[in-house]
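This document starts with one chain, in the form predicted on its own, laid out as structure tokens.
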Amino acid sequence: MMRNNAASISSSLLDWARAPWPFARIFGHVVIALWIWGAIALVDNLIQSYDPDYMARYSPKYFWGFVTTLKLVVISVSIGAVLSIPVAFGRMSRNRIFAGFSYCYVYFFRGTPLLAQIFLVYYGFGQFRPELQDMGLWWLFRDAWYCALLTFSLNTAAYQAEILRGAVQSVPRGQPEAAQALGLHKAVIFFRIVLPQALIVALRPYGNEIILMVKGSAIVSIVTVFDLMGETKRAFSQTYDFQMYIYAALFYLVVVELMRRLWDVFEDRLTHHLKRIPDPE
């Protein structure tokens, strides 16, 4: 009696967890409606306080601070896949010296934050100009652009040496194994086995390196670096007017959407022969 009593309550309970929640419903329309209801009023908001004027004087600053954006991320990704590759060897090594190195590289630069970094380098570098004179690098220290590029640089490099390093494990070590026993070279066995498969595991952190590259490029007009968002605080700043910032964060947006669906393309052409062939009927 007892059994089938505590059986049929658990049989309840299982019903009642699985039946529809009318109010978990009405809670997700009415989010719903609030999100419609916001961007119409952001729309309309934005068409009403449409001025020719004022897009004729300033889209030309905004398109000047995006080609600024780019160019930091385009190079400073470039230069931290290039340091990346010996800090992920590092962190596979088995010298105690250059692992601990790279261990310690990536735990400060993925474990602080990148605004703390750009004050360090661009502030902190400034209290040692009699030295960096004497050395002839105060002219890299001087110039926001420059510090700005080397601390992205810095810090992209250690995200895609745990990348690189986590794509290359997740290879079955029985293949490059294989590939000795036929006497083949370390650098073939690399290049041609181990680092094709591994790039193809890394795209989609890549991809998503490169948007938050993007979206954390906007602190460098902290450092009087004219990009997308240095434009923007200056435009601000002439005009008092707060549909500055909502123009910029909507193309911020269309940027990284339209990166995001290039970048789906481009691992869709490259594991394009990874797909599944369907069997004919």
Second form
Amino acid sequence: MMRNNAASISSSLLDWARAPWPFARIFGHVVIALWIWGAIALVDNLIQSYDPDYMARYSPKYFWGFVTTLKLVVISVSIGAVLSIPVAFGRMSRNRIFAGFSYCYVYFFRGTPLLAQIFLVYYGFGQFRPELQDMGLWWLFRDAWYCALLTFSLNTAAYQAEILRGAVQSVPRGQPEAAQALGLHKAVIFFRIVLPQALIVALRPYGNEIILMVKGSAIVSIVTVFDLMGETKRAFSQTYDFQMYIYAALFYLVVVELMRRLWDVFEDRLTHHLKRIPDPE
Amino acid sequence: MENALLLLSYGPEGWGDEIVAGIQITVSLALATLPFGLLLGFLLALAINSKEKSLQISAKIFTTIFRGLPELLTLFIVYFSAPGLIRSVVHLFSPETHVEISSFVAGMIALCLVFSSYASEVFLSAFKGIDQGQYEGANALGLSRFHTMRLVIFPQLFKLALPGLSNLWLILLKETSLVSVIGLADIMRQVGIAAKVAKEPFLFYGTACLIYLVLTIISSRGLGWLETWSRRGEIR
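Same protein, different state: after the form predicted on its own, show the form predicted together with its partner chain.
Now the full complex is given, and it begins with the chain already shown.
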């Protein structure tokens, strides 16, 4: 049995080598070799520069930084989801003032970089300290963490409003019309007829938005919030060891990839009824 | 109000000239990244679409990495590791050459890596929108593979990919703001210096937001025009 296996492996290797080697195949194999070499060099580098002291000192910090990142994303995406509902309705509203206001809101937050927004909130509002203290809002603008939360919530609310609007408008008009003909109440039509169909359309964009938020959250490290990126930068400035960035990169890659896979599963489950079963031939 | 105008004016008292220099850096960085990002993205899409397994896998590794990393982290990694990498490659051929990489080039490389992995996605879905019959027709006319691509596929691909690419351009324009943290004097950095010196952070960061907004509006106007132009052959 063993010999058989070995023989089949060696014969498939021979097939692999004997197959024609056009340019694309050579190039592809060279690139794969480069990737493998890069991965080995990276792992080797991590093992060579492995230092139990650093590990003991920095791994809890990385962990808490990671928790901070997740907290930031979860809280701001939830607040953003709530805020996005009135904004999305504003965008669809026939009321000129309401529609104009939500249009400007969405345009501002989607048209400017998140970094500029967070600087505007954190440094810009600091200028109005006496007024904010009078209003009792100073605690919000004093703390970098709250500023980050506020900016991220407002930012993602604008993006989510557009996702929601697109999804609601993608539901065929016949659906609410038919519900109206049946004499259903407006709220019932929206929550039981339109929204479930809209959310399936919105599922993929929502997943992308959360991934974008996970990645975007790295910039809060610039305004002194110690999230995963902040801890990484601090560790790097103390050790000048490049592997600090590699570990952070691995963390982010794993999280984003897991999210993507999870979302594929979600989508598969939720759109099961929409899939066409292929005809047995 | 007058004070604000004075601060934003040109000349020794105002910060207008510094901010305009920052706008130039931001715009030129985005414009310099665009062609490389488009080319690399197109090649990645071709690799993922090719029949060769090894090409597919290597392109997918690339896009997975650069779509998964935060742009800021990519920027730091490129900024700290690219000089060493490029130096060691150059030294293979000519050990005497002195290599130094400016933060502009580092920013360009990082943005290009991110842009191309998203652009490959756009190109891939555009490729899916092209009917198989187009390739077969071109084949029947005896066009070479290169000519099929250039004369038949690419004009249609451009039209299909344009909305996605416009979106990526707007994202790129906003992402250039990150290079301020590696010391490039773009809008954000100039405005930050001005805000610190003049002690008017709200005014200056607000101005920065407005400048980005104007850049976005100009680009989306231009891209909208490009899109109508690309659809000029369609029946309205």
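The structure presented is a predicted model; accordingly, all values stated were derived computationally and were not measured. Numbering follows the first chain given and starts at 1. We call the rigid core the largest set of C-alpha positions that still match within 1.5 Å between the two forms.
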I want to check residue 67: does it shift between these two forms by 2 Å or more at the Cα, with the core superposed? no
So, does residue 240 move by 2 Å or more at the CA between these two forms, with the core held fixed? no
Large Cα shift (2 Å or above) at residue 36 between these two forms, core-fitted: yes
